[in-house]
Amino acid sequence: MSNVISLSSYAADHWLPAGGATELVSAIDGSVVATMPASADAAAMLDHARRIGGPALRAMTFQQRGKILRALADALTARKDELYALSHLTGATRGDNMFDIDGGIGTLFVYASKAKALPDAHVMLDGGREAISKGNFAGQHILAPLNGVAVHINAYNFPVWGMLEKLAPTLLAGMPIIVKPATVGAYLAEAAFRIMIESGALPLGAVQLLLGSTGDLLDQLDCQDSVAFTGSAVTASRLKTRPAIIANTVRFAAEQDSLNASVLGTDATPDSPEFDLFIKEAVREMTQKAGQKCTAIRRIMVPETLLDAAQSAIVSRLGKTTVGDPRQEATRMGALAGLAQREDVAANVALLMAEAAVVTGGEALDLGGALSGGAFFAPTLLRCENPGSAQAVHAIEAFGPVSTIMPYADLAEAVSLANAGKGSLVMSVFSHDPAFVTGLVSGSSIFHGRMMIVDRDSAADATGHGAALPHLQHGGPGRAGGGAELGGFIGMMPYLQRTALQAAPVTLDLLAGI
């Protein structure tokens, strides 16, 4: 035990007393990692980021918050091997690392960048004025930092990512924050929080972190604050529900999990350039991070005369995806991040069962040694013959290296099958066709935040199905959550007040700090 981490929450700018409570363990071994600390008081971190952290955030401008946001990109670019180490031990390769722990450092660093063409000031236009009589009297929209706290809630698939793509909108806004990462690979999102603190680079009270139960804390919520909240629908109908949250009309967005689709176009054979691409995006979609990603490839939708060739070619690729130890370079696909998410991946897939036969995998694998502990699974294939009148297939997620692959017959059943998931955070379309490419987009766009178009013209250059981009935005409607985060300027606005000034134009020159 003298290896275990004794995490701590940190609040009112100090390290509160170290863990001791729920033991959390290695997702590739089951030895204790670290030990989570007992509950802090949510009344007083409120009270610390109201009185201190606000007003500090506040006084700095828009650009000078933007600095800020590259203080910590370097800090923890710096010592980015260290978070590497305790990645592995969620069951994360090296590849799964870099798109959690490069790619949240990579979403400060464009937020960064993004500040600079920001106002040096502490109130932002949004839009341009507009004139409303005939005489010396106008209107004009400004945006301002609410006057309360913006409190995080993490899911546990990306410690890191899943930290900082929200931390960075909401610094850059002027909003004092409260971070509660899930309580499964917390010791990594600690410490790439303690990294931050340690960097010096924030004002005191913009940020704390609350490790455990958020116990009260929401009931105390009201209309300045803001909850950003990450994981099940079913979680997140509970937690905006709660009688504050409605009372006080506290601004509550939801990411949350989907059944996420690519679609291979009428056009292509197996020959194509895109029936490859197609092939290869499906299978990395099922690997990385061990397929939980909330972007995650979880309906695969081929033409019905590709069938058969797309699932021997899914199937082909993924019996040459290496299964084991993630700190191995051999190493393809790591463990599921513990025992009891294993098993709700198989529970999940013995109810997609019930629509869909498993052609590979579909069972947990005990990888013998010093892994005999792990929770690996191996990498799944369903297939489901009539997808038309299937409802579990479109409804329930196993969230692990789970898809199902399934036929359509024309483009109107290819979108009227990718609109059954009924909202999702993505989709993409591999096609050559402008054609069913149009078809697609307008007719599925509505129910998708966002949609990646792939050809042969255009792949080397793509960025991936499951890739949420700062620069876009990451949210989609319905079952998705209705959430917008990320997408620039987009990810600002949960935290951001927008009024409508009316006055003369030289009193809103004067207001907007012109």
Ligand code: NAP
Second form
Amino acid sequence: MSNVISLSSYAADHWLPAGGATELVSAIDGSVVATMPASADAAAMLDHARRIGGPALRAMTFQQRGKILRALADALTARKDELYALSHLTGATRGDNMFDIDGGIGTLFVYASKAKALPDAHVMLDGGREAISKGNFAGQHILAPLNGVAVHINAYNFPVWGMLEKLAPTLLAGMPIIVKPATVGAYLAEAAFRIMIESGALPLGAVQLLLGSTGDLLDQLDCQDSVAFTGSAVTASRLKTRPAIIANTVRFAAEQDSLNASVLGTDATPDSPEFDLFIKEAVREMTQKAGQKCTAIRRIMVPETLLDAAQSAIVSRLGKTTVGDPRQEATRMGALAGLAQREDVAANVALLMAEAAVVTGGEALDLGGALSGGAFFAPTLLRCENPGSAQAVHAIEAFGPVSTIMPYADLAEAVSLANAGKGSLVMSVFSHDPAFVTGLVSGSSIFHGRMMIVDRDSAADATGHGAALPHLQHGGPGRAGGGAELGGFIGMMPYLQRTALQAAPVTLDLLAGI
Ligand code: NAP
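Right, the form predicted on its own is done, so what does the form predicted in complex with this ligand look like?
Let's see the whole complex now, leading with the same chain.
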């Protein structure tokens, strides 16, 4: 009997027939894991979401929708072993599973808990009452859910977290969702989605799953719809410039490429705790999820006097990273998501080599035996001697276990190099010097969506450079796409309309349901 999974889309509260021709293969050994279904009818899905899902969700209050999130999180928790087993086939280790699967479920829990602070009502106030007139007339902003459809287009690197981090704030806001996972690894996203449906916690029409091509879906959206995209900058610009998206002012949020930096302060020495913390974080970010994290450190910036010391410390630690079968406990780094992704990484490393030399790695790995068909790639450190005049190291994201170390002379150059990425999701700073930290944050914050500052006193409690937290904004300006997901209520904003009401205070009380 074949173990190949026949995947289905879920439309209008039914699983559609499976049985398309496209095969999805294991990242570890190239064996066939699943087949994709034929494409679904996008117009029918939009219609169902608008007619059934939206009204059902909007009939509930913010607090009631928060309870749905809690039920989904409980259902996924009870069956997460099923997800772990599939996740290994995407190349993920046990540690990576914690990030994707437990991290995704944790996001639902946090949003469920945040919902308790929201009104048990259908409309939310935004800020306080504004005095706009001397007389019997005032202003009040309110927020209400859009009455269209939220379309979520996700990247392949986090099949579970990537779906849930968008789903939680959207459901809480009160919009029905069409989830379109990336095709690579879609079997894991489908399994997590199936568990949520089987939980029975969702109202009819609240969520649908569209596997494969979106067809003409985006051309049918209007001003009450909202698109949240995660993936490459190239795809993002192709999609957000579709005529219907522009003509109908469809909300379009993008999370895309990012050349995230980590900076070691000028106060560090090879013996200081910050040096050690910095090296550990750089290596963790290079190897976790085989470097396929939008938040991973791509640019490692060190004071020029510490360049050689930092380089050898990183190389030595990378040398202890066991690359292999992600199902084995001892494995520290698994495979890339597939052979095509590995080719992409190799091609981007070749481009980076015009400006930086490979210090270690730089090539695909054939682990032999049963793993010879796997998409393994060596942890790769490059060194760029002249980052001030370089272009590629600040612009090309090799989406794998690849990072470039580079020197800076002083605080001003550290700021300038950090900002040369032209907008990133996250930057981290390892320093025990308040002057260095304040200088870097004040010169760089406007180029980075999130900044993590770590020193010897905070390290034990620090949450990590790469971890996007449900409490804090995930998204960055410029190259990173200009989006803002998560961040508690910030993540709900793409799905809510703000309206400024101007009326007598007594009328405002009535309208706001106070
Ligand atoms: P991608 O090729 O741009 O694909 C992203 C998503 O868009 C996939 O679901 C893909 O579906 C879909 N897609 C592609 N063409 C489409 C079209 N014409 N119409 C509708 N949907 C379309 O990116 P990827 O290779 O999956 O992901 C890697 C990239 O994502 C990296 O560059 C990484 O930086 C970025 N990323 C960013 C973040 C972030 O939060 N900033 C997070 C993760 C990844 P198919 O798979 O079916 O083609």
